[in-house]
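In C-alpha cells, one chain follows: the form predicted on its own.
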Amino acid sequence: MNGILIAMIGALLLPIYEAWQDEDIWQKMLAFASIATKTSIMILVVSVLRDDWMIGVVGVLILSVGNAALMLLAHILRRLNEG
C-alpha cells in the first residue's frame, strides 16, 4: 500500500515541476488540472483501501467539479488577455 502511494506522489511531482518551470499560462493551467486529477485519484485509492466511502465521495467531487472550475478560470483568463 505504501509503495502505491509513494509512486502516486512521485507522479504528482512531475506537473508541479512543470508548472514551476514554465511561464506560459496555458501550460500552468494544464499542469494544475493534472495535479487536481491525480490528487483526486489518490483520494479515491485511499478511500478504497480504508473502506471509507465518505472520503471517496469527496474524491469524486474534486474530480468532477475541480477540473470544471479550473477550465472556467482558464477561459476567463483567455478572455481577459484578448480584451
Given for the second form:
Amino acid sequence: MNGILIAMIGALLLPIYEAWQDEDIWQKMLAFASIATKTSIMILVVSVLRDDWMIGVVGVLILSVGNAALMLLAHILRRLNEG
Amino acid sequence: MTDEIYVFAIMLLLPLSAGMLVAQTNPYHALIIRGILGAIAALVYALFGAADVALTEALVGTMLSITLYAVAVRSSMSLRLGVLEPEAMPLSAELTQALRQALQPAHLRLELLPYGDPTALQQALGEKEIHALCLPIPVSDRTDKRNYRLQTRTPRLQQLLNTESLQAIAHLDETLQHSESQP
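Alongside the form predicted on its own that was just displayed, please also present the structure of the form predicted together with the partner chain.
Full complex below, order starting with the chain above.
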C-alpha cells in the first residue's frame, strides 16, 4: 500500500512545479485546487491504511473546506481584475 | 519505521513549498502559494496523528488568513489617482494603459477618484487623500503633444511613473514634497 502513497506524492509534485513555474495567476489557482484536493485525498488514504476514523473525518472536512477557501480567493481575484 | 518511508517524502514537501512562498515577489501569487503550504502542512499534521491541528491549519491558517490577507492587499496596494469628472476631462485609454503599465512592476493597482474642480484636486493631494493627480493642459499652453500633467505626492511615486510611454503622453510635474521644501 505504500506504493500508492509514493505514487500520490509523485503526482503531487506536478502541480507544485506548475505553481512555481507559471506566472499566470489562474494557472496558479488551478495548481492550488489540484494540491488542496490531492492532499486531502492522501489524508483519507492514510486514514484507511491506519484504520483511524479521527483522521478520516478531518480529511473529509479539509476536502470540503479547501474548496470553500478556493472559491473565496477566486472571487476576490476576479474582482481585482475587473476593477 | 521503514514501512512508513512515505512520511519522510511528504515531510520534504513542507520546506519545499515554504521556500517557494519566500521566493515569490507578487503578493497575490504569494497568497496562493500560502494556500498550497497550508494544504501540505495539514497533510503532515494529519499524518502524525494531530487531527485537531490539521483541522485548525486548514480552517484558520488557510481559509481565514488567505481571505483576510487578500482583502487587505487589495485595499492597500493601490495608487489613488485624482482626476476631474469624466464630463470635464475624459481620460484617454492610452493614458490609463500607460499608467497601469508603469505600476505593473510594483504590483500596484490603479484607482481613479473623480473630483469636481482643479482646486479640490490640489487640496486632496495636500491632505493626502490621493497619491497623485492628473490634470489636462489647456490647448493654449501646450508646447508639445502632451495633453496631461501628472503630479505625485512623493518622489518615489514620480520615479515609478517616469516611464517612456507615460512621458510621451503626460508631463510629470515636481512632487508636492519637493515644491514644499523649496523656499
